[in-house]
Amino acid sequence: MMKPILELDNVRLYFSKGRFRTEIIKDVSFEAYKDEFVSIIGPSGCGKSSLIRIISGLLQSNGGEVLYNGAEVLSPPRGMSLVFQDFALLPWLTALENVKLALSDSNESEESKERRCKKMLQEVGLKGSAEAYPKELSGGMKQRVGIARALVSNPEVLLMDEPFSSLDAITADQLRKETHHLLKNKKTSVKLVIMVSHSIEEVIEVSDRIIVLDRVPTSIIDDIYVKMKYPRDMRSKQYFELASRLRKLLHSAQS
């Protein structure tokens, strides 16, 4: 029997201020396996971004546990990388230098790091942009730098927090296709993708599974396995039925 790469067991999160406590995540449990593209969708403010930060080890939960290959995640583990919504590039560093940040704790030589980072920039479509600063790049190019930074350390798990929401429709569509290809391309290190999204169309396009969250305090209200062949036909009956199901779930969660 295949073992999960990632396990969430009764994960909870709350914030306290004096005598008052605000519960954000009530109870989230699921497992994710090799070759899965899992999307997490839910109402605005339901704790999606907090959840993916807990998975990444950047935020500690108040209860439950996250296991990565059987080991509890208490800090960012080797083997996981996170792509942020707002690019998270340092404006005083070039594209190459921003990617090299992911290798800051590596023992390899500076020459080796530079070769790897230049190759990764080339692979995400940024050949010739290594010395450009973030202010000189378009939104799509900035996110490609973010993706290159996430991939250069050869992660097994790629986490993505609404990575395409600030991009124009054409650029977002192209990057979604490229990200999906990463998981299905056996030559890459990525074995599992977990993506937070607010877009029904987006999650149907790329996901093997769609986890739907309730409003705060959040828990899982559905875990849907998408049986449609890839690439997805947006005009098919299956597509419309799944989109309708997700809209009803999200509407119910918001009401």
Second form
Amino acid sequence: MMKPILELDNVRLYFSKGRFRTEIIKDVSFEAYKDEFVSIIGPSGCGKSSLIRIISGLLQSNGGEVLYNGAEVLSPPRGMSLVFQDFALLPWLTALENVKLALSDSNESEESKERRCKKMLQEVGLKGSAEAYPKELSGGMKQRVGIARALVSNPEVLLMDEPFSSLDAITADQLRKETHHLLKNKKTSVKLVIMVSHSIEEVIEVSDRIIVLDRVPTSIIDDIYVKMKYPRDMRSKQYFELASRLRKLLHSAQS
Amino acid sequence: MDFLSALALDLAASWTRILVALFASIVFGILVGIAAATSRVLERIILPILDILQTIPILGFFPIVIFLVVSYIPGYIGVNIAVVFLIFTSMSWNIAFGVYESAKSLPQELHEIAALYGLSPLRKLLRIYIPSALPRIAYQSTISFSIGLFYLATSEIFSTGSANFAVTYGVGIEIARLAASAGSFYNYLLAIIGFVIAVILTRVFLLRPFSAYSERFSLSPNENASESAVLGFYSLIGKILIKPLMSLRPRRPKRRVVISPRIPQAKKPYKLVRHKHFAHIYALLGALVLVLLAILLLNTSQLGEEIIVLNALAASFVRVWATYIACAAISLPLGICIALSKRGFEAIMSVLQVLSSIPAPILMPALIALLAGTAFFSEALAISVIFISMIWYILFSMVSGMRTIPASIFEAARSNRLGWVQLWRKVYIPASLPSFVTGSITAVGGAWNSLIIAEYFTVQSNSQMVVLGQVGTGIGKLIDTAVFSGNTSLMLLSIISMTIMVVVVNRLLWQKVYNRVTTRYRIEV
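Can you now output the form predicted in complex with its partner chain? The one shown was the form predicted on its own.
Okay, now the whole complex, with that chain kicking things off.
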């Protein structure tokens, strides 16, 4: 039996304010393996973003544990990187400098860092924009910088928190296709992708596995392995069935 | 009369002054702000004047104001008018700017609704302009109140420097009396505690409920809406007491005006106005000042005064900027640490809010006791007063600015495992710069204001003027001594040169730094 890259075991989370305690995550446990593209979907406000922050080591859970290659995640580990919904680019750094931020703890030479970052920007389709500042870039281009920054450190696990939801529909569609292509064709070091999303079409288009979360306090209500071939055909019967299954789950979770 | 009732009387006198000034500022702010927002012609006249008002050290003008007012209206009425007027000037530009900006950024749909339903100008003012400006008025009032406290204390203490100008009751006087060692340490402590309690009560019972009430009229969804339990209490009282009267007034302007999502405006106490359109007005004002200066210089009986003034100005310049550099070196890292602190943030902020509500002048007796006997006593006293007047502006500006930065920026830094040097150099310091510069501009402005008591601190003791601290030379001291000795030409010359200097530094330095920092380092939310 293959060993999982990532294990979540009884992860719990609550926020306390004064004497009041709001339970956000009741109990989430799953294992994720090599070559999986896992999407986590759930109604809005169900703690998806908190969950991905716990996985990335940015947020500490109030119970249970997250294991990455067998070791407990207590702070952001090397080998994992995160793509943010709002890009989280530093406005005072150029695209290239933003990407280089991800290499700040490596002891490579400056030239080799720069070379790798430029190559990565080229890979995500930003060849001519290395010296541009974020505010000179469109939303789609900003997220390309975000993706380049996440990939340049050669991570094993790529975490994405609603990476396409700040973009307009057409840009999102295009960037999603390109990103999926990049990740699936093994051009990168990434072995496992975990993406948080609220869009049914989006998760069906790219996922090998879809984890459905309940409303707050959240737990997993379904874990679906998707066996359709890529690129996925929106008009196929399987697509239609999966979409209505997800829709039904989300509706019952929301109400 | 025992000390406590005397203190209560003093507080009542001081608070009457500041609340009258606040009320007058709000009325003035609404009228002037809306006038500027609705009329092109008035806009071109009002904005440059407001801009100059927020730039110049208003306190420097207090001696002139008190001098003029008292010579026309002698006695305590004149002095009180002068004090209230001074506090009013320090508060009103702030509120007027807020009203102007909110009226200017009124959504187009509201104008269209007004046109569709044929609202008369008066109804449009009452139903649209004023309600939609209320959140800004409430926000600016809170800032204005803090600024006003400083001016209140300073003007009261200053007025006691001369028997002709002294106000009869006021916290400032109590402090001055104690500084002249006519009072005990215990009484001084009580005076400070009384002052802080009065500030807290004003916040809880007046400013917070006002903010909470005004948020009903907010055009943008506000996540950090202020809560006020007191407001609920007021509306209960209101229902009981005012219900019988309600039948007389069929409609109160209480209902929500409009709910439409809008980009929340950047809120900052200091506004830099676009100057291009107002170049001619500035040229006019400049010419006026030059003519005035020329007349003054020609009339001066003792030629050579300009050398004294320039010397004093240079000394004060060095004093203010050296203190600013020290203050910046401390408050930049401190502000970042406070803004980023997770646990204990609320506790730290409440402590800071109480501390900051004590204006520097009120601390002068303590500072004098603390610094007594040290070498350069007067210089140390002046620098401490300047320092205390500056640091809160910077800290609070940084905390409120950095708290609006999306968490993901700091998360990105953490998930990329930046070392702490990189973290400060690439993330924290750049992220703090816009709010740091905004705070610095206000802080240095405040420092120039504080000079008239920082550099020269005198009190009345047994109807004798006692000088408790005076620096070698400085523009604040020069203004004070000129006023007290009745040397009008020297007084005018000093004030005008200080104003010119402050305006020039603002234009040449701050304007550029501010523009650069905000275009490069501001994070768009």
